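Here we start with a single chain on its own, the form predicted alone, put down as structure tokens.
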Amino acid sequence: MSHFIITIDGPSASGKSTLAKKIAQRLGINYLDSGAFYRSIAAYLIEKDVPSEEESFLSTFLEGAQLKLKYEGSFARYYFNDLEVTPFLRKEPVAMKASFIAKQKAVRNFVNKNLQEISKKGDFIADGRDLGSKVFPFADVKFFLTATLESRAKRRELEQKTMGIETSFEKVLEQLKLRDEQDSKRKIDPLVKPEDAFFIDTTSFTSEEVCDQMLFEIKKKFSVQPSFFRTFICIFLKGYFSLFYRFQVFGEEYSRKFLGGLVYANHTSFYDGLLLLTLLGPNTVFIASQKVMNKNFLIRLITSLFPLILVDEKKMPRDFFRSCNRAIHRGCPIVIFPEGARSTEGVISPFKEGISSIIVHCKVKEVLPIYIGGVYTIWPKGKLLPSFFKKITVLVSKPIQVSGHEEVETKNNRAFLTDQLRGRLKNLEKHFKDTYECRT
């Protein structure tokens, strides 16, 4: 799959930058701030005391100019003609100069060209005013955000006061009115809603609510249509378990709303993977150990029907985390059995720390725990064929929020997170034994 680009357009203070940063963090991709490109040019012109009033001068000046971007984690550093301009980007004179030069065709062409070139080097989400209509007309997903003028003015007033800038609601309101008029009526690349963009009015919603809505549309857009064969297999398995077992699922609403992400479960039986397919559907992707795959023909046969992301404990594949991220972006549930192998005693074994590494590297925000009960006695390790007409109970928990662990991967961080995840599954195990197992 080639690199993708997501665009967010809209008027000032509609929430574009805040939401772009949130989504970039949630998806583990980079954020392109188109406004910072204009400010980079402005900062250089001010710092070097370069005259810049004439468009003819700017056109000639930019012909040999270079604008570079370097990411340190999620933080971007901006360089113009080898001068780092990052510290100057938020200064008021730079913002005013950027607003002035952004009206020049030569400047807009220069910035657009650089945005397009940088977007070819990875997966990005970018915000601006003409990105979906002009700069990235073939973007994979486009959004257009708006809000009432009054609500945008309140947001901008709060933002400026938080930054220590003295202002008032009336002043900000007047500035936004003027900016809206300039953006919509300018001759070069006016603010317009792209026809294929998702329109969202953010007035009555929190940024988290809008972020969730946007992520849902992104994952839906990237989701792949499963083959008829894989769909048939899932339907067949659901019928099989319903016919030959007393099959119950509690908390299924959590799995239905979980559109793409990391799912983990206990592992006691050959049936575990098949049961999860009935619950999560034909887009399910399994993380499997290369060692186990090589040793077990039956597992190789079953899992050959569905996508796998293979991992070797001794040598991590170079593109392993990228493959995980791709699957999440495409709306696929990724299933991992963190114990690493089937339990020989029917209880949850200690977890490997690989699940925590995936969360950190892929910037996963929530994971879905599932406990599979009753299958250990039906088809445990070492038993040739399964028993029938017994009870199987699957407990789906509310997703666990795991944000805050994605910045730095350390041994203590991994161990703490791994224990937290195992603890939630142990709670489900206890609930199953206390509530459901005794009724079997």
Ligand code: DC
Second form
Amino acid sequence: MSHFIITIDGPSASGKSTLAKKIAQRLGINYLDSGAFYRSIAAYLIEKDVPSEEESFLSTFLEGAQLKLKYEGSFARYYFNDLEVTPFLRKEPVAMKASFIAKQKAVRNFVNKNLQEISKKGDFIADGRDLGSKVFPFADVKFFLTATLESRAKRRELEQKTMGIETSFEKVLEQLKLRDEQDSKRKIDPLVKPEDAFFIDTTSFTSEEVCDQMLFEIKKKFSVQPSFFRTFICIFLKGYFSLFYRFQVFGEEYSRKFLGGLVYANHTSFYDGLLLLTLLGPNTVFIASQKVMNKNFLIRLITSLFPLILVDEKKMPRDFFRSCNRAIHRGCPIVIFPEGARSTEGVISPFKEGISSIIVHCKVKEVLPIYIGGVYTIWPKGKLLPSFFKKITVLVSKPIQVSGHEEVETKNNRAFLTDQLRGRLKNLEKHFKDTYECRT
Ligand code: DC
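Hand over the structure of the form predicted in complex with the ligand; the form predicted alone is what we had up.
Next comes the full complex, this chain leading.
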């Protein structure tokens, strides 16, 4: 798959970097801060006391210059020539100088070339002033954020005070006014809203609210049209279960509306995956264990028709979470069987903790529990072929809302969350046994 790029443009302190970082984390992609590129040049010029007023000087100076970026997790370190400039980037004189030199064509060309080169190496969300209009005109999704001058000044004042920088509201307001003027009135690539960008005024929203709004747009944009073939298989399976079984679903309205989240179910039979496909539709993505895939030809055959995210139960690398994130943000339901394998007794076995790790790492907000009843007697583990004309009952519960992901990061809390999720499925199992099983 080719790499994708999301751009956010907007005036200073409109919330671009906060939101770009949040979205980068939620999608498992890297954040590309174009302002930091201009700041890196400015910081070098200031720190090394290089006279840079002359436009012709900067153009020659940048010809042999090198700007490098090294990611340490989600944190980026910036190097300009022989100097690490990361510690100086947030200083106000550096910001002012960056805004000043950003008017020059040679500087903009240098930064843009570097941004375009880096963007070829992965999926990025980039923020700046001219990213959607000039640097990445073919970006997959573009946003333009703004807010009133006063609210931007308040945010910037708070940000600077948190960093221990002495400042006042009036001073910040003046600086922002000046920077707005410089950034939007310069001749080359001024701050403009790209025509095809989503416009969001962030003044009266929290960053969480704006983040959700942006993720919704991203999800809509990336949501894949399922192939005719997969759609056909789902319709066929629905017909198959209705024809050969007394097939009943309770709570179907929850699965119908469920886009881009984690679904978990009990696992007693080969039929489970197929039943979930009929409920969740052709965009369903399954998480499957590498070990089972290597062993089982039938599972390999069935699942080769649908997207799979493979996992080695012992280690869940960054790439695995990245794939989950992508699927979620493409509006796909991701299915996991947290027991790991089909239960041999027909009752819910203990859960593995992988489900909680996915919830934490991918900041999953909604989890949908589904109990599949009746199939254990129809096609249990070890039986070659299924029996027919029996009753299958599927119970879909209301989605569980998950918040406070940071608190769940410790092992103890993950175990607690896993237990809670299992508890919800056990409740459905009890409901099934009390209400439906005796009538099977
Ligand atoms: O986003 P920031 O405050 O870190 O940016 C610092 C300066 O760099 C900003 O005042 C204008 C300039 N800049 C630009 O001209 N174009 C960009 N795409 C990003 C930043």
